[in-house]
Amino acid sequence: METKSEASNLRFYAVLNAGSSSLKYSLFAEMEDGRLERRTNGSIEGIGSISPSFTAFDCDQYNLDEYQWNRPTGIGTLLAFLINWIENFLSPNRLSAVGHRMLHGGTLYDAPVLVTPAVLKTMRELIPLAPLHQPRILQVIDTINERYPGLCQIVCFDTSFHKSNPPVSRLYGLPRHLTDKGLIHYGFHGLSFEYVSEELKHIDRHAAMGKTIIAHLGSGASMCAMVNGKSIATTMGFSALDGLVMGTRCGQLDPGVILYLIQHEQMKPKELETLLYQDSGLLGVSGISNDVRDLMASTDPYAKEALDLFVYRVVRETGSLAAACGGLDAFVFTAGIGERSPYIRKAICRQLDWLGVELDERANNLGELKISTVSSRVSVWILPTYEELMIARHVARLSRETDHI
């Protein structure tokens, strides 16, 4: 692959998002006026499978490079490949800092932090709160530390945005000694909500600083209620399983169901984990797919039932979040389903007419920025999320503040 960069005085930031089966990256250049421009992005998919694959795109989202492994390949080898690729792309320039999306910050972190030995120790102690995600992210951080000693690494927590929730809203009805151990309501998708809320300020200040609900509707889905631009309630709780029905996750579930599965179905913890995270949600209810597009194309009644359940849960949670806000001024759709499915948006808005939502069907079908009518008491918006850019902004700011650049 030919080098895509020329020597410059620009600063370059890599953003890494390590999932259970994928490793996504984005590379940003900080321009002289402070703007962050994405130069390339891509991912390694199928980690843990027989044949993982790498795909890279340029700044215009045209295919830039790809590679396929023909055998199972460990994360260490895959990460080394990605680091080499980024180095070659950047040469003769170098990375100034790396940012990571960290799922869980526990009760300690309410803002992005510089990675230090003490921070790493604390994050390892948080692994029980996010056992599927935290170890992989820490492995990536460790690998970069070994390869680039002294390189600034910054972690941005998906839970931080919700630290402004009132204390009472974070409690479960559990004995105090369990609450003190961190069994509380955290909330997730915070980087997405933070980005969308900042963008909304540039579009409609009243909506951004009023009583607003943001619906992050993707394979993972949650909603956030904001007042004056700050999160006051969210649908996910202790884990990313709670709240809405998702692609493969169950959403809100009576704890008695878990007791039943343990006592009468003899399910083990690992089996329960697989059931709740991978086999439930739209996939489990429909028995067909976790993809809304597949379900919409199907004539199977279970496919429609899965879609109806997805909409019902969003509508019901909207009522709860509107109560937490004391009213509603604006509603924002974001993430894959929220941004791309006129059908889902319409189905949700039609059931929110009691709140004063009036949908402009033409604007909705065209996917315009504002999709509510002029007379709608609640303004309704479609705003694409961009978690990677939000992380890059934090990295640029914090790396400067800590004198690592």
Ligand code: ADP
Contents of the next structure:
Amino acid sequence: METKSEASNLRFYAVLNAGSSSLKYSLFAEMEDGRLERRTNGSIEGIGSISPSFTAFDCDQYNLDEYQWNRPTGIGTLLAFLINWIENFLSPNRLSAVGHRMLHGGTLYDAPVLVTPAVLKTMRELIPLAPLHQPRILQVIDTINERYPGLCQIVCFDTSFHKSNPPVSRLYGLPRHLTDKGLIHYGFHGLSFEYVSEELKHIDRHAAMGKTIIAHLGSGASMCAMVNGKSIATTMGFSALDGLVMGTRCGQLDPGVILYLIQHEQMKPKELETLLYQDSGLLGVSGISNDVRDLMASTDPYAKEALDLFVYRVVRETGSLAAACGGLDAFVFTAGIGERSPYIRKAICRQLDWLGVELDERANNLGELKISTVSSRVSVWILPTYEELMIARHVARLSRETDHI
Ligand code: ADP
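What would you give as the form predicted together with ligand ADP, now that the form predicted alone is on the page?
Let's see the whole complex now, leading with the same chain.
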């Protein structure tokens, strides 16, 4: 069932997150005091499959509507359905703007940007940097442009937050002509780090403006070191494969392994891509699952080893990031595993005692906001991430600015 909005003077923003087989949406209303309130969210899943499905939830996460297609359906039709559904939900109000989560801004974009023909052209040139993600997002933008000409679209990049990383931290030890082609360290999950660091500023300014590490531990995982609230180093690099062991991605890997696989296992680029993005990480190491919950429930020794490796890599990277910061004042857990797994948090914190981390076990088990003891030299926090809200904030600000152009 769809719920009609009352006519109002509020502005409404849709946030779209286009993945390889899903399209997630959130719809925000900008209140008179500037706060953004989510009114509905949901997704189309199974894009490219024989029966894609749509589900919508209300602001309390109660099921609002669902729909199933009984044949493979193109993205144009699915997107038209979604935008019509949102417009119907909003009627008599209208969408003021749409925001998109974009993986890669390359060296060209270090802030959210209004979509124009020139911007679209440049973003197409960035496809080789993120061939799995960028084409789908651009397809969504093109389709909206065609069907809803004049609707303001804004793109927010997951790389932008790391624009403050010092040049030396961006270099690989590669010949200069490759660096000049953009083969450098970019880093991702920037919208999550930006949101969490803004939240932390409201909660504890000292923690947010000191030497801080945020660990975004979800099915994709990376960590960001910040000084004075600005990113100075991060574990993902040129691609979203580097750094931590993830659900199905390998994380940091000796490049010699790739050479070996090409030269001695005759692996082709597509096979390597599948191996590194989809068949590795917790899933590959355990041979059981990419989900921490499944691994914790298993008695298989490989499940335990996969979890141990996940923790070990977080601990090793923390040492590296603390070195980049020159110390550590605060450590923040966020995203699916970081927010919901007391076991993983405890295992990580225990191995960080040498840095001055002292975990309050009770607070950790209860999932409280602050989970370090009073005497801990490093304060430790759990802060839920909310990338969609971060995008909506950028969209609200930028769409207002462009209204005045
Ligand atoms: P993404 O948004 O990248 O898909 P999330 O941040 O939602 O990922 O994290 C998903 C992961 O979080 C799951 O794969 C699972 O490993 C982990 N997770 C979710 N809930 C729990 C839980 N209660 N305990 C441990 N891990 C959990």
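Throughout, rigid core stands for the largest set of C-alpha atoms superposing within 1.5 Å between the two forms. Numbering follows the first chain given and starts at 1. Model, not experiment: these values are computed from the prediction.
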Does P117 move appreciably between the two forms, meaning a CA displacement of 2 Å or more on the superposed rigid core? no
